[in-house]
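Below, in structure tokens: the form predicted alone, a single chain.
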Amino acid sequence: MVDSHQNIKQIKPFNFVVFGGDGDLSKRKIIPALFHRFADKQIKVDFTIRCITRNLSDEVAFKQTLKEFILLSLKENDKNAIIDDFLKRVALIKIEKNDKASYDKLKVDLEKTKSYQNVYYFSVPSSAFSEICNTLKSSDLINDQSKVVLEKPLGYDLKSSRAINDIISAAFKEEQIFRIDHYLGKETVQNLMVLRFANHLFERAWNAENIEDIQITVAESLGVEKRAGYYDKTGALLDMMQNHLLQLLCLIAMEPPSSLNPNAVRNEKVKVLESLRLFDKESIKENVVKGQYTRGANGETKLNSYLEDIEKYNSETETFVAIKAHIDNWRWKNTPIYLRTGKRMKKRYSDIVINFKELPHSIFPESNYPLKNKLIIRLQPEERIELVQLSKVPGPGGYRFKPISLKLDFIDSFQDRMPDAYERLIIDLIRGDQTLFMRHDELEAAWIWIESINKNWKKEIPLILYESGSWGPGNDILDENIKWETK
């Protein structure tokens, strides 16, 4: 039996400092993630959490809000005593300006535990990174034990991404920088490595010779909600495609790493991104679709248009993107990879579908189904893996087929509470394990491919309107031979 605890780095005492600590991400995800790892006794060392705010000053009310969010994440409300113990380690620090004087209280707090590692989580817009980094540096709050966590978006193009990296790299070394993408913390995404590289059955068939196409979909039923200002400057290409979908593609398409060493894994991911075929003004016309949702309905619920949601009369921002991509290497030569993401879709789900090729010859000429298999890796809302195979329908009268799914349902198979993606990622960063975090050259390679789309599609690709509550622009717009999986 394999010892799953071999070579796992031990957690050392730490101070966890969240800039934007009173924000939605901090309250809903970051702080509850730390709580659950504490409650499950994975964090057994001493630690403090410092939530940095520009506005709030009532710590009692803030902690009560945190408690309410933590309670929402529990299956049963029997951990009040643990929550109260956890919240004793949380403090709210008001910092209105990024200067040395304003950081004095934070510095006094952190100097009480000089031997602890300081983890700085930037849950703020990237426009604030520079001032925060410079002030931390000038206040002598960065040392060799320090780490910094960066939330997306990391720029809006290659140039701005490089500028952000230059700012961060002036204060932190690359091995101290953790560029976080919460999709990589999902249990099913984690299982991709095991599914591929621990199962001879799949890895032997994981190539262009056996796979007809790959489809990666992240469909959202909600609109832009409270993110209108941010989203209208970003759009679906940069908000979802540049990070989440490309990260999933890397794990699906990468070669086996030499080991599970973080750099060995990330080296293979970079190779995938560098092998993606770039677009020009001609190829983009046949391989990329963009859309924007209009008014529609989901059942009896009427849904607004994108323009109504952002309260503008005009906008060319896309809320839907579909791309037919190719990876130009031996493993994936001429295998189409379809990437799709959209808002106000009929249903919320994320999955990866591997469509295997049909058998070269059928001994069942009257088959009512094509003789091919399908592997479905569902990421949300429920996490599971399905292998779709054909099975004979019981009864006389010849061979009648029906597709049957062999399912590994994580909720059914593992009865304990499923940890949130942020829990895994936060534990990894405290340990210093960068495997699930983007390296600088990985981010740059992703931007180079995205820019080949961004610089060509404004003039060449029309914005197609689609009804809210639908599956987006029609299947035949992207490729008449492909039919998207619609759930």
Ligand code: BG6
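Residue numbers count along the first chain shown, from 1. In this text the structure is predicted, and so the values were computed from the model without any measurement. Under this definition, the rigid core comprises the largest set of C-alpha atoms superposing within 1.5 Å between the forms. Compared with the form predicted together with this ligand:
- Core-superposed comparison between the two forms: CA of Pro256 displaced by less than 2 Å.
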Contents of the next structure:
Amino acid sequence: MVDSHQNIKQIKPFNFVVFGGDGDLSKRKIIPALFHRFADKQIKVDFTIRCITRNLSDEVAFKQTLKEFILLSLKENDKNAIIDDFLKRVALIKIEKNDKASYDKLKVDLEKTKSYQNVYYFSVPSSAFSEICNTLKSSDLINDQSKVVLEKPLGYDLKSSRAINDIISAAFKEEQIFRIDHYLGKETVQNLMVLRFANHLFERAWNAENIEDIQITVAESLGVEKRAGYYDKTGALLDMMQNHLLQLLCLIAMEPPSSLNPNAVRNEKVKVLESLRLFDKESIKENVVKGQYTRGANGETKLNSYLEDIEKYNSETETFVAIKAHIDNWRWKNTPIYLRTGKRMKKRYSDIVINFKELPHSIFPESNYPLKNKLIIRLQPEERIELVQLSKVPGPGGYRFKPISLKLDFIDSFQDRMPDAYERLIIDLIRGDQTLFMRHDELEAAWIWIESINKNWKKEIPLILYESGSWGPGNDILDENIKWETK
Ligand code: BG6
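Switch from the form predicted alone to the form predicted together with this ligand and give that structure.
Below is the whole assembly, all chains and molecules, this chain first.
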């Protein structure tokens, strides 16, 4: 049903079943996101939450932990009664691996609310997706109303991703599959579409004719923390580049979609991914850098090396990757796009910097700065858009310039709590809106490009060690005033 005023689909009653329900992501993000949408009265229908675990757990203690995480995500601690009401709908259910009998029990439980849609959220490593999906299917737990949510990375290469997709697609139709990338739920990331397609000023200049280069940086100050097992098999290329950075790139580089219809948007994103220039043994040497953090310090705090963090003597897994990419299409011909991400950087921040070209001619012979502009889109931790422009330094004696920023800080304009990325995405998927989720062909195109790196980089490029708390290999490459070159 569609709300006639807002053109928004109504939420139907649902059972939300989280596999990996007692895991970190579920406790920190998924369940608190559902809570906030409930507390803000966006979810007005009836619902249940079933957290699936493989361990024997104590439901009372589990709910207490959930409560603590929810409290952490609140600005004011005045919602105890609502939290308790919310938690009444949560149950912890133990399911043994592949065990038909436990799935049958789940079925009995879900049939108490038989008319509800069942949303299955796979918050587990993708190696477990196929088995869960097959058992759901053979237990007759999937119908036309059901939905499945898949956390990234889907597989570890093109082949394994295809194999998983085949199994999921045999049980669910594409309209029922939600491949989640939480970056697409971030307010600042969604604002990229608004910035580009609701403002005349920028879109006219958004092409190779006017833009010299684009730099997309996601720098994290944390290391791998408690995720050694997962991270050492994954690395920065699959953990961040294959999904989050490529999604940012799509939003920055795509053509205007004909509408906000999910397929119209995703068609344009696929075209960007398909136009990415593939790497080979030669081009990878010039255009890709990988690194791994060693010991270092952040102020007074001493930081471990990656090997110490994962408790191994040896590992070739990269915790930093930087790529000079090209999109071979009309709009972006010869415009380098720098993508970089790393753990244990000096500071946590995510930026998209658009460096505009220098003006073709200067009428100011003494100008002390090149005549060009820069647009900086700060995605996190602050949310800000900054347009760097040249201004005359006041005073006699000719024209001397200073770059000055026009700044829009979101916090000044929008003072409410910024919803977490998962809140928007979870509501969208319960509603069945796929705009912010990856389609099968989008994922496939992303894998093809990543595979051209993954296949070629083991032998061809060295793993550069960098100090924890630094800016990674090459030191100054994250300094936005310096045009970073991979050489
Ligand atoms: C996750 C990665 O998808 O994104 C993590 O697995 C990473 O390694 C995280 O730390 C970063 O997300 P955010 O929202 O903190 O930028």
